[in-house]
Amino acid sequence: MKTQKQTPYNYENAQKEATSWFNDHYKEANKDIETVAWAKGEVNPYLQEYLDNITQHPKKAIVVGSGLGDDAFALYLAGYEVTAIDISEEATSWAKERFEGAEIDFRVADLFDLPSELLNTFDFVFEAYTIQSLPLALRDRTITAIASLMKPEAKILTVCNAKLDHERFEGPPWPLTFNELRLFTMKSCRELEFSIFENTSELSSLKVRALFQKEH
């Protein structure tokens, strides 16, 4: 009996397909923030709460999936040296316009093909809703890529919509299970905080804010 040969999963094609539409969405918004599905025009409240409650700020920070730049600007105001990366040229250009004069390194970058100078560089990483916007098959690769930005002892604050193991969602976005978010602990990171909140969003009934730290 012949066995059918299975075609290997093409990660490169999946990555391009999963990210190519972001730029079009920003372009169609035509500089109207209210028409960008995920943009609020203000800092993520979980990031602001974190910044308000720490006494020492690390030097170098990066925002992953920086969008229109509000989170990067909050880090800049808190005294960080900030890099902000996004796959969308349109979003990056828009963010530069919005925060003209702020010394923020807004740059277009592919999370799956990061410039070598960004690797193992940052003391603090912020990621909100980027992991969940990418397909489940890319989840481990996405988390691996984000963790690669961290230098030893760096911290990452990550925010996502979350779900229970039995729940199913037709994304994007695809809310994370608790264990999926804890994949950071498989990338030489230890868990410092894992806070679960009830969520009123239509995307899911739960939200998680988690803090991890890179080991030596």
Ligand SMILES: C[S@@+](CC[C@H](N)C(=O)[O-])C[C@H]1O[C@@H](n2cnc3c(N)ncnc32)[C@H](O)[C@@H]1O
Contents of the next structure:
Amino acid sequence: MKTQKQTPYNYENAQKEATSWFNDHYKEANKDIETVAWAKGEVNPYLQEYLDNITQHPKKAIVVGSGLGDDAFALYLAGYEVTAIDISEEATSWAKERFEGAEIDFRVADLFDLPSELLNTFDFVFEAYTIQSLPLALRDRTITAIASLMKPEAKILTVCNAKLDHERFEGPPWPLTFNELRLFTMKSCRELEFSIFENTSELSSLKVRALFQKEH
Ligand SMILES: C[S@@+](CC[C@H](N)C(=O)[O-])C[C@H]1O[C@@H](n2cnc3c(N)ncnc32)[C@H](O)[C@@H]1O
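Next block: the form predicted together with the named molecule, after the form predicted alone:
Whole complex next, starting from this chain.
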């Protein structure tokens, strides 16, 4: 019997394809925030609520997929030393311009090819709507990469559109099932909070704000 040659899944191509359009989207916006599909021009309210309710702010924070920089700026105002990474040069220079004068390390960096000096470095990670913007085949890699930024005992706060297992949504974005988000618990993180909210948008039926902490 003839065996069919199996072609291994090409992660490199998939990553390139999944991320290359973001920069064009920011460029086409031509500095008009309202035309960036996900940008609100203000801090993510789930992050702000978290910041308003904690008494001790850890030192080093990173925002992953930082877009136009509002979440990085909120962390800076709360007293963190902030790094903000995004794959888009356009978004990064726009964010720098918007928050000129704030001491935030806005940099162009690819989550799938992180500079070594960022690994195991941060006390707090924030990500909103970036995991869901990357295809399902990259979900585990995305979560592994985000977790690699965390020091022991660091926390990650994540906000995403979510769905029940049987629901189908045409992506991007691809809302996360609860189990997909809980992949963090397989990356040496334990779950501290998992809040589920109703969502009325066509993007998903639910939203989740979850907090995980890296083990010692
Ligand atoms: C849906 S947007 C969300 C932006 C921002 N977090 C917000 O809530 O407005 C996803 C962001 O992730 C960035 N991104 C996508 N793939 C990335 C990667 N591999 N590494 C770093 N950033 C990435 C995009 O350029 C984009 O700014």
